[in-house]
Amino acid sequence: MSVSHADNAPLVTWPNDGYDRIPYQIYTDPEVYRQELETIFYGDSWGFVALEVEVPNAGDFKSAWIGERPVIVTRAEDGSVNVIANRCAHRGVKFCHKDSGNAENFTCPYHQWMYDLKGNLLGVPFRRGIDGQGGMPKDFDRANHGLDKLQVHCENGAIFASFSETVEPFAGFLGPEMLGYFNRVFDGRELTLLGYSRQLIPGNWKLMMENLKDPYHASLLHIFLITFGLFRADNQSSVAMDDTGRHACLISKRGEQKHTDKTRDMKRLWEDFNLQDPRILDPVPEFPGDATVVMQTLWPSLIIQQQSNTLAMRQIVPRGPGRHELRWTYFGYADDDEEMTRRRLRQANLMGPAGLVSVDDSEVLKVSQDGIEPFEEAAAVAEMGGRETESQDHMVTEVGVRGFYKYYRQVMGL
C-alpha cells in the first residue's frame, strides 16, 4: 500500500533508490503516521504483548498497546493465552482501565455488556426488553458481537499478538537466525518477573528504532559504555540482520578500560574514572558464545536487551508523529539464585529512563526530533560502513538503520 494524497500524489518522495538517505518527512507527518498504523502495526507483523509469567493464574490479565491500540492479554480458565481488543463491541468504551489483576469476566461501565476472558459476549442487559417492550431484536446473536480477538503466539515464554489474519507463522517472521538469538534468552527456561519501567519520549517512534540499529553512535554518544568497554567500536562486534533487514542484532564483546590506537576519535574514555561500588560491572557468562551484549530488534517496535547479565523487553508504544513511549519489562530466570537476581537488577541501572547509559538516548532523541521537524524538507544520512544493506563483522556501520528503511519502503510502498 503506497502513501500518497487523495489525489493519488506521493506523499513522501524518497530521496533516491537506496536507503542511505531518510527524509525527514517520515519523522513528522501525520499521513504518514497514520499509514504507518495501519500497514506496519496492525498489518502482517508480530507485536509482543507480555510475558506469560505476567498471567501465570487463569483469570489474570494484563493490559497492553500494539501501535495504539489498547488490547488484553488473558489467562483464560482452560489455560490458554488470549488477546483481546479494549474496546466494548457496542458503544467502542475502553472497558479495561487497570494495569493488571485477576477476573472472571469483563464488563463495559457504560451499558454493563459482559464479556468473558476470550472475548466472548456473555450478557447483554434488558436483552429481550422490559415487558415486552424495546431490547434487541430478535434476530440478535451474541456470537456475532464478541471482542477483536487477535492472533496469539507463545515463544518460551514471550507473548505475542497480530490484529492481521494472515500474518506468516512466528517462526517464519523471524527467521532462522533471529529466531535462534531470541531463543538464546527465550530458551524454555521458566522466567520471573523483576519490575517495570516506562518513560514518554518526545521523538518519533522510528528514532528509538533506529538508535538500536545504530552502533556508531554508542562509541561516541554514551561515556559509560565507553569508559568500561562495555559497548565501543574497538570490541570484538558485528552487526547481523535477517533477509529482509526488518530485524537485526547489534553483538558486542566487553573490552577493557583503557585507550588503544583504535580509540582515538572516542574523546569521552575516561580511563582514570572509577566508580565507588563497582558490582554494576561484574558480569558473569550465562549464554552460548563469547558475547556479553546482544541487542535484538524485531520488525516493528520490539528491542529484547541483553546487556551483561540485565535483560528487558523494551516496547516502542507510538505515540503520534512525535512522540512514543518506551516500556520496559524486566526480567529473570525462575531458577536464579538470590546473587543473580540482585546481579541482574543492579546491572538494570544501566538502562531505563534514569539509566547511566539509556538517559543520553533519551535526551538525543528529542533533540533529534527538534532539528527534524523544522527542516522537513531536508533527508538524514546514513552512510557509515557503506550503503549496502548485509550483516556486517564490525560496529563501524549504519548497516541495521539502512536494512530497517530497505523493508520501511518496501512496506509501506515508498
Second form
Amino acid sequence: MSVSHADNAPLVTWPNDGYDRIPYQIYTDPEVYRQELETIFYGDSWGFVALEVEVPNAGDFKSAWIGERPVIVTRAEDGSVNVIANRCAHRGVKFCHKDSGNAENFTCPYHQWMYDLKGNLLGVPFRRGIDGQGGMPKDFDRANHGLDKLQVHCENGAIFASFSETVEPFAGFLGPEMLGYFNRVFDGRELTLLGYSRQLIPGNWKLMMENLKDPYHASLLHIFLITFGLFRADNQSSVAMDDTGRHACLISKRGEQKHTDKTRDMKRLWEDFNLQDPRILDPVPEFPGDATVVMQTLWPSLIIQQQSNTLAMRQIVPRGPGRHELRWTYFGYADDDEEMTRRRLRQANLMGPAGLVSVDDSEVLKVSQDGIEPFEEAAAVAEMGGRETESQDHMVTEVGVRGFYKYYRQVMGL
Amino acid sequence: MASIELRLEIEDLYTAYAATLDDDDLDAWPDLFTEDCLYQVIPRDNFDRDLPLALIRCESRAMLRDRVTAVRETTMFEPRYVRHLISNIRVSSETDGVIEAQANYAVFETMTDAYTRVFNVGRYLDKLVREDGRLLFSEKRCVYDSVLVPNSIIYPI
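Would you mind giving the form predicted in complex with the partner chain, to go alongside the form predicted alone above?
Let's see the whole complex now, leading with the same chain.
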C-alpha cells in the first residue's frame, strides 16, 4: 500500500502532538526515506566512519558509508585523517572497490582521473589534447573538480564525518553527559581492532535505533540477558538522554540468576539453565563506576556497545525504507593481555549476526517490518514509563524511543 | 597421498556433519568434534586480514552443546530449513595423527513462505583426529565468502 502526497501537504500526518505514537508510514514510505537521507544523514549530523586504528599509517584507507553514500577514510602523508566521497568528480564512478588498503593516490578506472589522499584532483589524461586537438577548455581548473570532502572529527580514536558545512562541533553535538559516556569507552587509550561482521536486516533503519533505546523488550525477549542477569528490568539501571532526546544511553548493572518478586513477569527467566562451558560469560570489571553495561545510541545511526567486556561500534547503513545493513566493528585496547583479548572474543558470541542475544533482535526486526508494511495507516504505541521525554532512573520505559521521535519530528518538520 | 579408505572415511564424516544440521539432529552435531575442539564461523575479510573475530567461536565441545541449547531453547527465530552441500574435499596433510582437510560448502536456507535461497557459501578449513577408532573434528573453521549475512545465522554452518 502506498500513500500519495498532495503538493504542500505534510509528508506524514502524525497521530498526535506527542511522541508516544509513531505512524507506520515513516517505516515504509519511499518519500519519507528520501527526505531522511537528505535531512538527517546528509544534513547537520556526525556519522561514524572508522576507528583511527583502521588507518594507522600514511596511505591507509578504509571504505565506509554515510547514509547510502560511499565514502573513503584516508590517512594522508601529513598524518591527517580525511573523509572523501567515493564518487569520481568527472562522471560519478564509485572508483574504489576495496574495503581497505594502502594507496599513494586514487585513480578512477574509467578515464583515469587521479586524486590525492585528501581528494584533490591531481591529473586529467589528455587535458591538453593530442596535437592541439581536443582537451579540456583553457579555463578548466583542477581545484574546482576535486572529490567531495567531508567535515572530519576524531574523538579519542573514533572518526566521525559530516557532509554538512554547518554541522555543530562534535562536543556540542553530543552534549556534556553523552560525551562523558562516550569517553568512558574512548578514554584516550590506544585501541586494537578485533574484526568485523555485517548483516542485512529486512527492517527500517529506525527500528534498530528504537531497539537499542528500548530496555522494556530486553527483559522479556532475551533469555540470555534475563537468565544471566546481564540486562534486566529489576537491575539497578537508568535511561539517560541529551537535552534534545536524540542521543541516549541504557545503563545497567548485572544482577543474579534467580527469580524474585520483581521478575514475575519475566516468563523467560530460566533459573536452572547452566552453561556447560560458562567461559562466554566470564566478565571482569574494567570501567570506572558500577555499570556493567552501557549501550549508547548516537543520532542518527550509531550504537556503541559495551556489554561486559565486549566492545563494538554498530553502524547502521540504511538500504531503502524496508531494510538496513548493520556493520559491526569489534575492538579492544592495545594494552589488553592475551587473556583479555580471548575474553572479548568469547563474549562476542553474544553479539552480531549469530549472537546468542542479538539474533533475537535481528529476527524480531524482520517480523516487525512484516507486520508494519501491510498496515501503513496504523501507528505504534510507546507509552511505557509515561508520555514524556525526560531521562528516567529505571528501565521499565520506552522514554528513549520517545526522545528519539521528539528530535526526529523537529528535524523532519513533521 | 591419503589412501582411498581414508578418503572415504573423511567423506563419511562430512556427510554425517551435514546430516546432523540438515535433518534437525543438532544434538548429535557436537559428537562429531573432540572435547577440546575449536569451532569458528569467520567472515572472509577477517580471515584474510588475520583479524581474530569470529561470529561463532566455540572453544570446546561443551560450548557447542551450549550453542545447540541456545538454538533449541533460548533463541527467538522464524522457522527455517537448511541444506548443506559439501564438495571438493581435499586432504592437504597428515602428520602426527592430525589430518588437515578442506572443503567447499554451500548452505541453502528455506523460510516458510519463501523460495529457497543461497544463504552462506565458503570453505571449511579443518583438522581431523582419530579417537577410539573414529575420525572427529579437532578444529573447524568455516570461512564464508560474502561478508554480508542475510539477517541472522541460527544454525551452525
